[in-house]
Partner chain sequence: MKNHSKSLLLVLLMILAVVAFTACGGVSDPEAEPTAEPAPTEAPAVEEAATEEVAVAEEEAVVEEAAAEEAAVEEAVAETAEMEAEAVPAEEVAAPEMAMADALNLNIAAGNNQRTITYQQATPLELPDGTVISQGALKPTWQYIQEQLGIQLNDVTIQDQSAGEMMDVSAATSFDNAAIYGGNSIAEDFMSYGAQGYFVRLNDHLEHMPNFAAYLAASPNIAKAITAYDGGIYFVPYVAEIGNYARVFDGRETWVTALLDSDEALEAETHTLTPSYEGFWDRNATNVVDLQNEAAGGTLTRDVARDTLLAYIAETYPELENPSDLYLGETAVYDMDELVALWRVIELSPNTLSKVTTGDVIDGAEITPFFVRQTSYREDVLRLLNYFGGQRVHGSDSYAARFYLDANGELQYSYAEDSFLAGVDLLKDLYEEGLIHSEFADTSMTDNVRNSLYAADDSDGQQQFGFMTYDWIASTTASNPDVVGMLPPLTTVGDSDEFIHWTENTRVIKPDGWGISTAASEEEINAALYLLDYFFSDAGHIVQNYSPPYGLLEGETYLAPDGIEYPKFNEWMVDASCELKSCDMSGFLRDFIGSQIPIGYQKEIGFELQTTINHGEEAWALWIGAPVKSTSYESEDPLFRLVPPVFSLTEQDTAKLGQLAVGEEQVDQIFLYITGAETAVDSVEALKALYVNAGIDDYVDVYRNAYARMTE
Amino acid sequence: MAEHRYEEKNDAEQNRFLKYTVTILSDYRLYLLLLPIIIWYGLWFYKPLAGLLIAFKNYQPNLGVWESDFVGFANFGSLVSGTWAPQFWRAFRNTFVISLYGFIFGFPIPILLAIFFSEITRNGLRGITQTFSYLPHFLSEVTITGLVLTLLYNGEVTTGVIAQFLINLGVISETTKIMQNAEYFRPVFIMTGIWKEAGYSSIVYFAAIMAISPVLYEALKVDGGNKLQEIRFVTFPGMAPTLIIMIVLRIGNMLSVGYERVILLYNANTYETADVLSTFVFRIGLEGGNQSIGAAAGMFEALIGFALVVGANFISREISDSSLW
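Supply, in the form predicted alone, the structure of the chain whose sequence was given, as a single chain.
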């Protein structure tokens, strides 16, 4: 009886393997097209995972990863409560605060832009406005930060347009150096991010709005609904699955603040509010040559991000019908 059951299981596995083989061979052209993407992900996302071993070792470049001494969780202890704790927790706090402010003030802007674009009836005008809103996304971080520094520059001879405007309003004094002042870094960073990415991020929400059936809007008009009621009772419910997915992804990236813009904008005077986990890893791991501590900080950031994604997805699945998995 046991042998018969084993043979049935073996036959089922062979049939399944044969079925998958036939499917792959029949669509081999599609899998060949997919192969470069698989190789790219393998080389750039999965192969570097071996470098995480550095976080558990006293890494010495001359010895390599495998020959360096294994120290267990000592590097993590040094981050959390040891030598590097003050700088690490400052970077952790700044990362969380910047991400939280970016979520609160930046997340609604693409949604409002998408609603605004959907209300423009002339396709030509809509295309022009969308193009101008997308344009900053395609500019490099160096270009964007260069423009920001120029506009906010407050020098003895020349002053940027925005800096001069703030001086005229009495918001800042003529001697205030905006980019040398720690309290101004977060607002400047967040507004720069909104300016650069809001238009491009609105594409997914605009697509969700365009997928809503026009019949729903017509039915609401027949019932006497106005424009605000259309947005409240038709547009937002129709966008709900997309909104939930984007919120889950955004929560998962709460500790992922890109280091490029921060490095280009910050300086020694603004470390107190500008230094984030990614720049901490860059300064300690690459510039400082302490790869073990940098790898431990990067792994800590990744684990917290993973936990946030899992938690947000679980909550989304419990309270709604939409989730990543």
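Residue numbers count along the first chain shown, from 1. Whichever C-alpha set is largest while still superposing within 1.5 Å between the two forms counts as the rigid core. Source: prediction; values computed, not measured. What changes on going to the form predicted in complex with the partner chain:
- After superposing the rigid core, the Cα of Leu303 is displaced by less than 2 Å between these two forms.
- In the core-superposed comparison between these two forms, Tyr41 has its Cα shifted by at least 2 Å.
- With the core held fixed, Asp27 shows a CA shift of 2 Å or greater between these two forms.
If the one shown is the form predicted alone, what is the structure of the form predicted in complex with the partner chain?
Below: the lone chain, stripped of partners and molecules.
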């Protein structure tokens, strides 16, 4: 009896394998198109995973990953409770805080923009408005941060336009150096991000709004709904799946504060509020040549990011029908 079941299972597996093979062969063009992506992912996302071993080693470039001495969790120990702890936990805290601020202040703006765009009825005007809002996205971080630093600079010899404006308004004193002051780093960082990305990020929400059936709006109008009620009862529910997916993705990236902008804007005076995990990894691992500690910090960041995205996806699935997987 048992032998019979085994044979049946074996036959089923063979059939399944045959079925897959036939499917692949018959649709080989599609799989061929998929191949470059698989290779790309393999080479750039999975093969480098072996490099994570650096976090558990006393890495020396000449010995390579495999031959360097294995040190277990010593690098993690140094980060969490050893000599690197003050810097590491500062970067950890800043990463969360900046992400949180970015989420609170940065996340709603593209949604509002998308709603505004959808309410502009004249296509020409909407096109121009949208294009202008997208433009900063296509400028490099170096250009954007260069502009920000110039506009906010308040030095002995020259003063930036915005800095001078704030001085004239009495918001800051003549001696206040905005970009040297840790207190101002986060607002500047968040506002720069909003300026650069809000327009471009609104595209996905705008597309979601455009996909909502006009019949729903008409039905609400027949029922006597006003504009705000349209947004509340039609637009938002219609965007909900997109919103949730974007939230899940955003939470997954909570620990991935764009290091380019931080590196270009921060300095030693503002480390206290500006240094994030990615800049810590860059400064210690690459600039300081301590690759093992850098890799350990990077891995720590990745693991927490992974946990966050899984957690957010789980919660999303539990409380709504939308989830990434």
